[in-house]
Every structure is written in C-alpha cells, then in structure tokens.
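Only one chain is included here, represented as structure tokens and corresponding to the form predicted on its own.
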Amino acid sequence: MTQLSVNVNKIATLRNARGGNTPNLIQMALDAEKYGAQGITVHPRPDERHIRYSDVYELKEVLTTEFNIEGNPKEEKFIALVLKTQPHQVTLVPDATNQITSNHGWNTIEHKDFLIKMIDKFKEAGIRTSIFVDPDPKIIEGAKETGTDRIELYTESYAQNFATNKAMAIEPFVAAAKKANELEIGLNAGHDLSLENLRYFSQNIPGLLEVSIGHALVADALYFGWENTIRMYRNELT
C-alpha cells in the first residue's frame, strides 16, 4: 500500500501568523502519526516563513514514523540541517528562495553533476535520497544516472487537469512511473494531491511507494478535523 506522509508546513504557517505556539506544530505532527500518517514531511526554506530550522530538530527527537525533509541543496544551511538531523529521507527540490511553493522539478540532465555530488553526500551519511522531477521519461533516465534512490513526481499538472479529463491528465505520470519501475528507482509523488484526485492517481500509478500531502489535507481538516481527515486520506490509498 502507498504510504501517506503528511506535510506540516501549513500548520507552521498558521502558527507563525500570530506568533506563540498555537497550533502546536510538534503535537500536531505527533497526533498525525497517532491517527495513521506513516510519515511526516517538512520543507524548511531560508526565510523560515513556515517551518523553522528549530522545528526540524524538535521533530527529529520525537517522531516515530518516517521523517522526510525537503529542500534545495544549493543552500548550505539546508545541507547542514539534513546531515545533522539524519532524517530517513531527503527530497531535493529546485526551489528559488522567493517561491511561494514548488513549481518545477529538476532537469536531471543539465544538473547531473551537481545532483550526483549532493546525492553522494547524503547517501554517505546513510540518508535515503529522492529528487523532485517532472513526469518526463528522459528526465527519469537522467535521474537514474545521479544515483538517487527515489524520485518524487511533481503532480500539479495532474491535479489541474483531473476534473477535465482524468485519463489524459494521468497519462504522462503512468509513463513516468513505468520508466522508473523499469530503471528500478523508487517512486514517490506529491503536489496538489487531494481527496478528489488521490484514489485515481494511486490506483493507476504502478509501484507508487509514498505520497506527500500538506496543503489540501490541512485545508480539509478545517472541515473534517485532523484525525478524521488523515483517516480519510489513508482510506483513499487502500
């Protein structure tokens, strides 16, 4: 069964809007685990506008499920954070500093040498690596050359086109997944996956190991509650 990793960035955004510690990010992450999340994802950015670097250290001390840290390895502070906290997985994302959210994957051909260097560094520390990529078989072939353990498919285009033509929307992701399976690269996915589109995605993507979901899940929790929402997302993956 595909694993659910809950991205808690939006919990941190809400907390930071007023200062203080409400909602309590650490407790929300622990509760997510208790309610069925099989992992916790964070994506710290240099300006710490949501997840703070101190949050990452605190989470590392208490989490019992998989801990996934996303970020841009061009930031020295990010590299140091990952090496010091030793998460189960690091997901490399080519974010610009001023981006609101991730909006593209790596060009694994153009950035091959850089990615090899970074992946080797993290794998030497015993950390599983994943790189954020668009659903392009050539890019996935390039990912194989970097030595990464996994890729994470950037699923925004699927989510945007799902309501119009879900079969067409998922087609490039099926091709990408087949290529990853052929090359024996582990397969993750994330970005704008939701209760509306998650089941169809998970049922049609062969070898899908993990999805990372934050924004939609937290938004749904405003209606359904934290515990119920996590269980609802888990049900979509069964």
Ligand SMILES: NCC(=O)COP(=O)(O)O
The other form holds:
Amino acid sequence: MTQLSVNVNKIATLRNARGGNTPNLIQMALDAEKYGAQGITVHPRPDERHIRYSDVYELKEVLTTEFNIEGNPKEEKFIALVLKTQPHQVTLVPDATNQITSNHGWNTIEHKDFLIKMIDKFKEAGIRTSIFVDPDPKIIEGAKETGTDRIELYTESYAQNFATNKAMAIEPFVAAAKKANELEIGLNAGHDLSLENLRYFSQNIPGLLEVSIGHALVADALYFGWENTIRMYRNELT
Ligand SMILES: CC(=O)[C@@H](O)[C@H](O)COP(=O)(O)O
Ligand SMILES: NCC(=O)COP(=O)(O)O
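Can you return the structure of this protein in the form predicted in complex with this ligand rather than the form predicted on its own?
The next block holds the full complex; its first chain is the one shown before.
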C-alpha cells in the first residue's frame, strides 16, 4: 500500500502571509495525521518563504507518523537541521536558493561523489535517504551507485501530460519504477500529484512506497476541507 505523506509547505505560506500563527501549522499537521496522513513532509528552503527552521523542530516534537524533510544539502544549515531533528527520512533535492519550486532531479552521475558523501552522513545518523530524480533509467543506475535507500521520482511531467495522454505520460515512470525495482532501490514519487492524476499513477507504478503531496492537496482543501481532502487522497491510493 502506497503511503501518503502530506507536504505542509503551503499551510506555512498562508500562515506567513500575515505574520501571525493562523492557520496553525503544527495543529494542521497533527490533524492531517488524525485524518489519515501516513507522514508529514516539509521543505525548509534557505529563505524560509514557507516552512521555517523553527517549524521543523516543533513538528519533530509532536508528529507520530513518518517525518520527511526535503532540501538541498549544499546548505550546511540544512545538514545541521536534519542531523539535529533526526527525521525518519531526508529527501535530497538539488534546488537553487532562488527557485520558485523544485523543477529538476539530481544528475546522479555528475554529482555522484557529493551525493555519496551526503548519503553516508545521513545514513550513519540512522536517517533513511531519498534523492529526487527525473525518470531516467541512467540517472537511476547512478542513484544506485550513491548508496541511497530510496529515490523520489519527480512527477511534474506526468502531471503536465496526464490530461492530454495519460498512457504516454506514465510510460517513462513505469520504466523508471521497473529499473528501481530491479536495482532494489526504494521508490517514492512527488510533485504536482493531484486528485485527478494520483489513482492512475498509483495503479501503474510497481513498488511505489510513498507519495508526498502538498500544493494540489492544500488547494483542494479550500473546497473540500482538510479532513475530507486527506481522506479523498488516501482513497486514491492502492
Ligand atoms: C521536492 C518537491 O517536488 C516538492 O516537495 C517541493 O519541495 C515543493 O516545494 P514548494 O512547496 O516550495 O513549491
Ligand atoms: N516531494 C513532493 C512534495 O513533497 C510535494 O510536492 P507538491 O505536491 O507540493 O507539488
């Protein structure tokens, strides 16, 4: 059964918009767990545009499901945060500081030595590692070389092409998943997954352990409510 990790970045975006504590990020994360989230994901970016480093420490103290922290380990501050908070999983994402959102995976061949160093550091601390990659079999072979526990398939291209031709959209991800299964690398996925495209993805991707979903889920919750929306997303997963 694929696990749903709810990314709460956009709850923090709304909270920060007025400088107070409404919506209460910690309470919404706890309620997400109560409503069926099997994990909570955060992506504390260097400019703290949404998730603040202080949020990560507070969440660590109260969460009871899997805690997944995403970020780029080129930032020493990120490495220190992860080592101090000891999440279940760290997902390494090659974002530049000024990116509006994540828009590419690692070049696991070009950055092999750096990734090996970072993955060793987090694994030695007992933290499961995942690295954000495009659905490219060569890149996934490179991921195997890094020793990472898991990869996270960057699913924006699937989401973008889904409405036009879902069979074509999912093809590269099926091939990538089969390669990950063959190499015995754990398989996660995320970015722009939604109520429209999640079920088809989940039904066709072999060995999918976890999806992390935030932007579309929070947007849907504006219509359907936090509890209903989380239950609806859980219902789309096989
Ligand atoms: C890695 C990934 O695809 C997303 O979790 C990303 O972290 C979303 O970041 P924003 O919420 O800042 O768009
Ligand atoms: N790793 C993907 C994630 O956590 C959320 O991505 P999105 O659903 O906000 O696009």
